[in-house]
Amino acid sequence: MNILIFGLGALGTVYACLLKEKGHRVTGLAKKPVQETVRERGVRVTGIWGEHQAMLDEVVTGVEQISENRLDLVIATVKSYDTEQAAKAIAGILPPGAHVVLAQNGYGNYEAAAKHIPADQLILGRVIFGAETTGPGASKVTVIADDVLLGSPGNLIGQGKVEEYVSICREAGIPTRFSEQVMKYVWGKIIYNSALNSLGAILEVNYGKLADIEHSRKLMESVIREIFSVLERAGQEMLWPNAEAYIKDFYEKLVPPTALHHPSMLQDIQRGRRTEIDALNGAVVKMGKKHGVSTPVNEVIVSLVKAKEAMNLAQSAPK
């Protein structure tokens, strides 16, 4: 299969390396410094899934550089704020019958991509394994809480076709399964990230530490309850009947497998990069205003992350 990985960050590197190792033709799209390193050294994955290394067929900085234009699958792993720009570029090279998997954090990626790519070519992914960048084209898989889920919102793409991509990922060593309710699972991850990722970035601790301390537990539970209030008013169905049921699963099933994971948002802040807070707690605040639901704790979380982000961006700016 001819596959384009759009973004060679922590997650994209894992997909590129493992799919290439399995024998697929893989093109990676990355920024210039990463492109140069990956062209020379390939991509490397370490961590809980073992050690893997592969040389990609092509590494480009723009879709116009791709020599093999008959793509079968695109896996988009860019940050949420780059989704629409990426979708616009992908739309220009995506042939009929090919599909795009959106393997990203946050709310709004599907809606942004659908502005440029037909909905019957879009597959939504819920990715809940953790990976950290250890260098250009190098990634370490640190934790996994559940299988990756792939599905078509509205079931516009037949299960058989989605299952084909599920099998490709599973054979490459990435635990994956199909879901007819992928949006419900995506919202489950948004809640998980809004409670853990943002607060972990502010306090600079792993997920387990947040669950150990009474004060951070209270904050996370408030974040969760506010989100459920917003989703209830918005009419979004969930896999849990209420916030209390989610909180029970949160502490018993979701946090323990990822307790040692450090939030990606913290990694972004430490590297002087923009965070995805607007697609997580920020999206909740925006939805709350739209539906007349107060979200004071989420609002404070957003302000704290943005303040920390701005301070680190200022420090990393060229003098």
Contents of the next structure:
Number of protein chains: 2
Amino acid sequence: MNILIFGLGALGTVYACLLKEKGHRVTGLAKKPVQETVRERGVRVTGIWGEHQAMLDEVVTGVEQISENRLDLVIATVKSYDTEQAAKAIAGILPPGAHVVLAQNGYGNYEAAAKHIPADQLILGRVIFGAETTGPGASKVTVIADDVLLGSPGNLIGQGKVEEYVSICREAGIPTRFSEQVMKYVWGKIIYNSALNSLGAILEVNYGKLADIEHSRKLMESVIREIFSVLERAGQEMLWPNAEAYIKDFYEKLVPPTALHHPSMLQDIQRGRRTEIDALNGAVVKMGKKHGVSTPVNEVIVSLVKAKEAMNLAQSAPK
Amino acid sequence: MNILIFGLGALGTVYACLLKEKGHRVTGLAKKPVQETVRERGVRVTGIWGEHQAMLDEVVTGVEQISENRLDLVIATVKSYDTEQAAKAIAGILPPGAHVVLAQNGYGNYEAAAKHIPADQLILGRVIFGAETTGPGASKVTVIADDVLLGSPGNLIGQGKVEEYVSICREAGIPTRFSEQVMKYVWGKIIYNSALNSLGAILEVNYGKLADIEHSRKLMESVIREIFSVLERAGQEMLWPNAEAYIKDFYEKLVPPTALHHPSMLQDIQRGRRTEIDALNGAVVKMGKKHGVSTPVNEVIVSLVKAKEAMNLAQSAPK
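For comparison with the form predicted on its own, please write out the form predicted together with a further copy of the same chain.
Now the full complex is given, and it begins with the chain already shown.
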């Protein structure tokens, strides 16, 4: 297959490297400094899936540089705040019959991409393995919580077609399966991150600590209850019947295996990068406003993360 | 006068030292390690009011050790969460006609003390100079924003009597004046601290930074508006006609001179000490519940400060 990996961050590097290794024609799109390194030295993956290395067929910084004009698949791995811009660029080069997999975090990526790309060419992914950047074009896979899920929200794309992409990912060594209710799973991950990642970034502690202390438990439970209220009002079906069922699962099954995990949002703040808060608690606040559901706890959390982000950006800006 | 300083922290040390220097008989009450040092070396004050040193007449760790049984004045400087216990102890030794000045932070000190001490023996203080501990029985006065105000809420004690205590403080070099509306001034300080001290502790920045960033401004304004809603409903008169008038003063007059000030609550957390959050945003939440006014922003701030406090206490506890 002819594949474009849009974004060579931690996740994009894993896809590019493992798919190339299986013999697909792989083009990578990255920013200038990453492009230069990857052109010279290829992409590398280490960690729980072993050591891998591959030279990509092409590395570009913009879609207009891509020579391959019969793309079959685009995997978008950019940050959620760049999704719309990426979708616009992809729409300009996407042949009929090709598909785009959105492998990002948070809520709003599908909706943003669908403004530019026909919904029957859009596949939503729920990626729940952890990868971290160890250098330009170099990634370490640290943990996998569950298979990647691929599916078309509303099932506008037949299962057979999605299964083709599932197969090539599995063959490349990335545990993946089809889901006809992928949006429910994506929301499961958004709730998890809205409780742990945002609050962990504010308090600068790992996930286990948040679940240890009475006062942070209370806050996480408020975050979760507000999200369920919004989703119930919005008519979004969930994998759990109600907030209390989620909270039970959260403490018993979801937090323990990731207790030592440090919030990626804190890393973003400390590195002077923008966080994905708008696609997590921020998206909840926005949906709440639309549906007339008040979300004061999520709102305070968004303001605190954005304050922290702004304070750090101000510090790391040139004087 | 025969004076007992109940608590030889930063503030108590200043009062003990300057009043003793003027020839009053001064007893200090402190914890064991401070008692020992102060008995040996006396109390010392440095900073903007110059250098002072004095040997106290008596230094005790409990009221039962005090030999002087004709106390005229007790100045209570303990943390707000210790007020009730201190008041109970003071009540047992306070002669008729003597008075207690509460020189503490936050809301609830007067109410807690009044459970044990007759209200016509209780003077409320609004202390707004800054002192920090530089060692046991040693204090540095760093800044003074306004005179100390002394008064009896409800004016149960005649102005003439309060002015006697005002005079001895002024003679000792502590700018002080009488106020017949001291509770309004105390609330002014509570609002200021609930916005700046608590949020500064969560975000770990100085007061100026909080006022610089859009998102922390929004949070502080929400804190202030919630407090005004509660106080309006509770019938507590204020020095400002409404929240917007306070907010204007806050940015124009109150924050600029203290822009470089670091939140004392953060220092408490970092030193593994308990904060006074229950007497600030916590008191607002409690009053809100009583009067049916919702205070979600203050509530989240209380939980975050308490989470941070608990996480730090857990860290600093012996393993």
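Since the model is a prediction, treat every value here as computed from it, not as a measurement. By rigid core we mean the largest C-alpha set that fits within 1.5 Å across both forms. Numbering follows the first chain given and starts at 1.
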message: Need one number: degrees of rotation of the smaller rigid part relative to the larger between these two forms.
response: 10
- request: Align on the rigid core first, then pass along the CA displacement of Lys253 between these two forms in angstrom.
  value: 2.5
